[in-house]
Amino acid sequence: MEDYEVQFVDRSEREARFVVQPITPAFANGIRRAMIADVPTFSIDTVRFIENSSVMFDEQIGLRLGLVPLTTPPGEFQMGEEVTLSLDVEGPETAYSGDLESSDGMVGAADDKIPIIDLKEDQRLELEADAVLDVGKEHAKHQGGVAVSYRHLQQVEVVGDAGEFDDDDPQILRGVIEEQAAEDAVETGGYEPEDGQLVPTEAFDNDLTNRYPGKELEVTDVDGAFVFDVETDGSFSVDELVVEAVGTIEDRAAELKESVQL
């Protein structure tokens, strides 16, 4: 099995950006689409109503409720599996994420301040809940990965001195370079100029020309190299849901191979 190269240029519980390769576009999809609907999370499907005096339908707070985002411990659960919650405030209060009540201490709200409903005084809302474990290609309030792309790793090359005459126009580039100029390039955000380092273009402000001042450029795409910036709901660390991502296509190419060898 071929070896890839993972490295993180910014990293984070819920957020970041890392660089892989080699691999090719079809694998780099593969693997964002696994990210988006493959990976189960917990959200909840059915809401049972014992008292709603609000101002609001039944409808409309179970559909809040239904894209309020909840823990999912990789591995702790099967497909398919519920989780009861239930939630009571009485007004004048604002009835948050944070006030739903599971039956299992591994599956709650991964964020507490998520506003449901605004009581005024004498309403009340009290309820059930059974939140299920699904998948983000059954229903997008599955998806764990709520912000996943993915580009070519770019290199800049430095060509030649700007002309005399030349505009003065920025240069906008979008994504991660790989520094391969350092000589002719300046310190910017931080990043000081190195060779092979990994720069997001944000530290130059997306304008070559603040790194590269008064040179004439040429970029390429990096073969084999992407760029992948992902972010989750806080069901699960960005760890954690490439890693199940990456497990689900290995396991449906173990199926597939388990197949054609029938």
The other form holds:
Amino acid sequence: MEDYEVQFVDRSEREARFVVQPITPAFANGIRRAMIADVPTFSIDTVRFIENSSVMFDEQIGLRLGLVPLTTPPGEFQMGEEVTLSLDVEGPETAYSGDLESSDGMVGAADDKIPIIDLKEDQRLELEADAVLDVGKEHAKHQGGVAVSYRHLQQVEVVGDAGEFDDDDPQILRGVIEEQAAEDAVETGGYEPEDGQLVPTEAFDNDLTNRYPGKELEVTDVDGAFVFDVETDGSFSVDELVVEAVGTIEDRAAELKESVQL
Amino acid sequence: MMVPVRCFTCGNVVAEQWEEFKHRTREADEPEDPAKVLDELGVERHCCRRMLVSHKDLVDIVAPYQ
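Could the form predicted in complex with the partner chain be given as well, to go with the form predicted on its own?
The complete assembly is shown below, putting the previous chain first.
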């Protein structure tokens, strides 16, 4: 088993950015795809309408309910397991995702303020819904990760001074850089120059000339180091999503190893 | 009719921010700059921003004709 080094650049409950090394591009993409398609989350799948006198059809409300993210504690449920939720709102009032009442305390709307339907006088919405645990491969509503991406970690080398009569055009760079030329850098966005430090390019407004004024620069990718940008829809935290995604890769690798054994 | 629950492109939940966005940019006595409001609400990507900027609630308009 290989060890990987993980360093966080930003980290919060629903959004994170971290550097993993050393990994191959294929493995980085494997992690990304596992985060999108292989981590199961709960989502409403079947709706039984008891009364719907709102301005929207049953199917339209069913679609909206399916897209509401539901909290999913990892490892507590089996694939295909169902949880029943109910909603009963009478107008004039707006039915919100927070009005959904769950039969299981662990599963419920991740955000409370998603408007389902605006109900007018004498309109009523009463329904029962079954949420099912499934993966993003099956339907996009089961995706726990949102806009998951990765890119190479970059390093900036100072190759000399900028020519005296050069244009002072901005040098735009996006992503995260690993500081390699601290002696030529100036402090930007609270990042005191120090070799080996990870600096998001937003710290210098994505313009290299702000951090290395008057220098000629060369940008190269760092081999085997990838910066992941991960966001979740609220079903679980970023930590849980990444750990679960890597877990699914490990499970499949173990299964493959077992099935090819003589 | 109602604001889409998620961004069509990236799948981020945008409906959560709709009511505050609508209030601050269209209903308030002194409407604020939509770009600034979106930044403050944490709607960063332009795919998610267009979901809110281009939306119009139609329930009030449709309701009398049911």
